[in-house]
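Only one chain is given next, in structure tokens, and it is the form predicted on its own.
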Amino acid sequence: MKEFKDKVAVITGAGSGIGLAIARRCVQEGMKVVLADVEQDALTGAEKELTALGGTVLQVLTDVSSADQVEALARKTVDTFGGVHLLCNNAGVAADGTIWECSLADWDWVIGVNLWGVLNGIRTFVPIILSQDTEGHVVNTASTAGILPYHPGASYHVTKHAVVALSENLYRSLGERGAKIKTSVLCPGFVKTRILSSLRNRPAELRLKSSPKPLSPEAEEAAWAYLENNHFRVLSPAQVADMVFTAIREERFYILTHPEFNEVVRKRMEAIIQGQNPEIKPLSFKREQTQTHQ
């Protein structure tokens, strides 16, 4: 996809964060808007802010876990404005803890969202796209967790992977068919979002009394300074949002935010191949350290 104007978005995970970076985006490019998300308020928030910037804006609570929920997300987008061009599941949370740490309530919680949530967007959207026979474009968020050797949310980090090995089925598979639609995987390292206090969106049936409760936006705010204080290099949402549309227009599959990651990832690469044993360490990727990575 080169032109935008016009066209039709559908964004998971719009009420905030990457998700209403990318809205904003997409209304700056004169694209149609369909707001999806699970937390009303921000919902509402989001589909104010982006009509008072002159877009054409339709919001839907979702939750993304549900099939049914999202074929009613598609139903209303086609009812709305006519089809669907650009598909962005880009809903996510995450929960601490190793493989036997996390409760089944957690794994329920996390694989619900950050793969089923994927899942059911791709089959949904993506024979409408194909019905219409014209260029379309699907951006998954994963995680930079998707590509690198660990991450100490276990849940988290066994989906983030899915969603890698998911988006490149895809690509191959619509590939092969000679489809108009592309593909993008988004792995974001450190960006501002609120994946930190995700647990307030957590389903009441899926909470236990051991879970913790979400972070305060204090504690927010203290998690990323400390990380900007430690020379790591965090992001704005709109700056991933500016290196979405970028892909989209160079039909780019893998966008990785952070160029400082890609040292670990070889590694990771280079140690499957030789058949070596993952390391048991820290890893290191601070911005301080890579410089030449920039």
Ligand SMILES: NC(=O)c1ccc[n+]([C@@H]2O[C@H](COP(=O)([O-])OP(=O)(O)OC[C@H]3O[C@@H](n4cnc5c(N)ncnc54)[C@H](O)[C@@H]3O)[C@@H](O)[C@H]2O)c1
Contents of the next structure:
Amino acid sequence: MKEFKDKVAVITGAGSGIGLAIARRCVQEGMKVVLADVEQDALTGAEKELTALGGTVLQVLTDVSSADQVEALARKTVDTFGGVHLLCNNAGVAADGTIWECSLADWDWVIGVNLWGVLNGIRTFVPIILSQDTEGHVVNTASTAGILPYHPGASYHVTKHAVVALSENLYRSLGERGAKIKTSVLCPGFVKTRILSSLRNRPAELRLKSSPKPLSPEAEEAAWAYLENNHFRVLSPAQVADMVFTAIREERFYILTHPEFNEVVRKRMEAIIQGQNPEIKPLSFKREQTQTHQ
Ligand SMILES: NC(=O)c1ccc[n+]([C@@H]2O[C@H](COP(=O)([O-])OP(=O)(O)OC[C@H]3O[C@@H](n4cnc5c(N)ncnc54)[C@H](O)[C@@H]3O)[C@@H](O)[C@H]2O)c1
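Could you please show the structure of the form predicted together with this ligand, as a counterpart to the form predicted on its own just displayed?
Now the complete complex, all chains and molecules, led by this one.
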């Protein structure tokens, strides 16, 4: 897709961070924008801001882990704007913990948002775009966690690998059919958003007494400052939104925001084809380095 004016974008997780930055960029491009998020206050704030910028905006409170709610989102989109051209399956949450220490509620929550959310978006919207027979683009937000050999949040690691796989599958199956819909998978490194306090949106029924509390705003700030002070490259959501739009224009599938992670990815792939076991050493992606610490 090279022309965006008057086209329709649906963005999940649009109330904050990367989703909100993509929504701002859509408005700048003259698109009509549907903001979907589970957090009502964030949605209302985003709608206000984008309308003040001159945007044509619809907000729809949506839990992406619910197929019914994503179908309702699609109906409202088509009823209001007549169709859809850009779908950003971006909503995501992060939780820490090993595979066996995470509770089933932890797994349900993270798989629900990170994997079912993207699946629900594709299953609902791709047939609509196909039936329009127009150009279209689907951007799935995974993470560098989706291409790296390890992430301390097991459920995050597993679901983000799944998002990369299902994006590759979508790219291929649309391509085989000669569809006009293109696909990209966004794999960000560190981006200064509210991801560190995603527990704020954990549904009560998937919360346990033992569940950790969301970080305070001060603790969030301190965590980002720690990363920056320790030479990790932290991007702004706006920088990532620019990369997304460049990739859509260029029909580029992989959107990797942090080249300093590439060496670790290359080593993972080499280890796989050479039959070597995974390393049990800290991964390092500091900005002055191009090599992994061995
Ligand atoms: N920030 C980073 O460093 C980083 C790195 C890699 C990947 N990502 C990915 O980027 C995406 C966007 O996250 P972000 O960093 O902007 O974080 P964020 O917390 O600022 O924004 C995420 C948004 O998703 C919404 N959301 C949560 N659960 C939802 C649900 N069930 N249904 C609908 N919306 C829901 C939240 O309310 C929030 O507005 C996520 O998929 C995340 O995994 C972020």
